[in-house]
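Just the one chain here, laid out as structure tokens, in the form predicted alone.
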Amino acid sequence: MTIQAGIIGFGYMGHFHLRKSRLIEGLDVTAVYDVDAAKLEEARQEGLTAYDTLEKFLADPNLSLAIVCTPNNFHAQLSIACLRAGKNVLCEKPATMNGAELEQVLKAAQESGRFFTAHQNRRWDVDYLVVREALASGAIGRPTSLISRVYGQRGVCFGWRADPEAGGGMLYDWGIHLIDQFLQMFKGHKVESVYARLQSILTPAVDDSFEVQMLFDNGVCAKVQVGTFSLQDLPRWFVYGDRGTLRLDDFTGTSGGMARIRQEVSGFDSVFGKNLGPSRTMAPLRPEFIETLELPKVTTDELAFHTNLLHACQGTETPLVTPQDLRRSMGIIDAAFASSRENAVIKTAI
């Protein structure tokens, strides 16, 4: 059966998800709405109808999915549209602005008896995969922090990204996608703590540098570090656990480096050399006790995502980004925002 798709806002992200769909075999993007009369015409030249109301989209009666691709500030109000019409919803993250409008949307979902997901796409980035991997094997012990960065050079927020209004920043654009890998890298274990900092460096209406601290109930520390202005590199991914170390450096997944130390070492006994560094607690191992291991190999379907929600219209699989994925991630996003505003630490049980 085919899915006949709309997209609502024909922008950078709207076209992504248009090159996805005609990728997979049975999800057919066929028309757009949008308020600049410039994206209609692009949507024409595409061979799609171009709607220039709302209403004339929703009552599209081949529509079965609508695409949501605006600036955040609408997400919730066009989602509900949507569903009211009865269509299922594939809302770009965030889903909403806020956990309350979050909730607002999941029951119109519910009323209609239609599926509302959004998309956090970067479950399948290979770099996340090679941290899970890596974890999963217990090749470096338990783990005991981990530090997830993306920091970026020309210290701007393009477009909306940089008004208030329409849901800008750093926290909402790169944010929510770390929390979310983060929530499914250690599902089934509760944050109970979170701590943030948002900063307006070179933006000066939005945050353009953020970070966030996660306390999970097993015990690990989990940070996520953002920032548009960093003229030197930081690795990618830091991961401590009780016996090595990860380092990733990039979003390939494949440079970087992965140690850990052997049983037997014992205290100052694996120490070498006469110069010992700054101090004998932080001198350097002997090599012999350190055992170096090679990155896990993974591959990924960049389809997967897309695949899912042709599936999940279809009737025959459920959306793989759940509402109370959902939950969760705003969640983390509502409690760091109180947290930067409040500089204080903000107990969660999420």
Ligand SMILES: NC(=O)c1ccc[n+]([C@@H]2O[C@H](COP(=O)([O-])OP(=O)(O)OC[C@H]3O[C@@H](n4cnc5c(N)ncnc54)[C@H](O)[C@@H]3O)[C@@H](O)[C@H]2O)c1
Contents of the next structure:
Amino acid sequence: MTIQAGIIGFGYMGHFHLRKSRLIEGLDVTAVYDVDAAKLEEARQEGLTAYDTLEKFLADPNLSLAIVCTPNNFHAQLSIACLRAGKNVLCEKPATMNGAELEQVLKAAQESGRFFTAHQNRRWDVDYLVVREALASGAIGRPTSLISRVYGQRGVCFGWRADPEAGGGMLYDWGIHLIDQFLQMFKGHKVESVYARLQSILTPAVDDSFEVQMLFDNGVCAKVQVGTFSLQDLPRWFVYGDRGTLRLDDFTGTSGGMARIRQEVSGFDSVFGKNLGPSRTMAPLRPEFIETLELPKVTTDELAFHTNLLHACQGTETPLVTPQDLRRSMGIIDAAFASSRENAVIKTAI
Ligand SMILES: NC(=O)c1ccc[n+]([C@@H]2O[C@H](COP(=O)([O-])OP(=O)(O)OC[C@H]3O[C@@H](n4cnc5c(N)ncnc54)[C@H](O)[C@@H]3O)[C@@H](O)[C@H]2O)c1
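Target state, the form predicted together with the named molecule; input state, the form predicted alone:
Entire complex below, previous chain first.
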């Protein structure tokens, strides 16, 4: 059964979903609704029906799926309208602006018997999959502390991303992806506390830099660091285990290093730190104590998300990004905003 879909908001991500759908047999994007006439013209050029009102879009009986790709502040109201019109909804991330909005959307989904899911596509990024694979193999022992970091150089949040009313800022933009990755990585474990610091450094009014720390009930401390302005590179991932350490430099998942200790270190007499000052604790290990490991090699299925989306529309699968996943990630976002506002650790059970 072919599924016809319509896109709301034909900007950067609207075009992304059109391109993806054209790689999936059975998923046909046929229509667009946008508030910008130039975007409607782009849609016509692509051979799509261009609707200039939401009512006309909702009234199209052939559309069983709506893909919402507007700025973040419109996600909830547009998704609810689509669900009430009997359409399944894939919404761009963040699913909504907060947990309360999300509950309204999920209620609308339940009442309409349609599904609501969000585009947490970074679950299929190879760098993330390498970290997961390394942890699953036990190569560096029990994970104790992880840092997931994304920094840009341009120093600005542009367009609606600079507007707090529109849901601008980096916590909504990148934070939601990196938080979702950690929640998936430690799926069976609850986040017991959240501490966050949001900063507005070069873009006024929204967070163009932030740090969120989550403490899981297995003792793991997971830290997300995002900023728009750094002219020196730090690794994308740094993972401490109780037997070793993993570093990934970038999104390729192939540049970095992994090492573990061969045996317990006994005594500190025979090692000397160079340029370290008087310390034995922080002196390096002799090389024979360290085993260098190959980074795991992973492949990813770049069509996995949209293939599942099609099957969910056809009723043969459920969406991979579940209401429960969205409740958890929006719960962390709410806690992070509260933590930064109050400069406090927020106790959670997420
Ligand atoms: N999953 C990802 O990797 C990823 C990457 C980038 C952006 N996003 C998300 O995609 C969404 C859109 O981001 P973008 O970068 O494509 O933005 P964009 O500015 O390129 O496009 C937004 C489009 O929405 C239209 N629009 C604005 N208000 C509207 C309304 N009320 N009704 C209908 N159309 C409206 C605009 O005219 C524009 O065409 C955001 O939620 C963003 O967080 C996700």
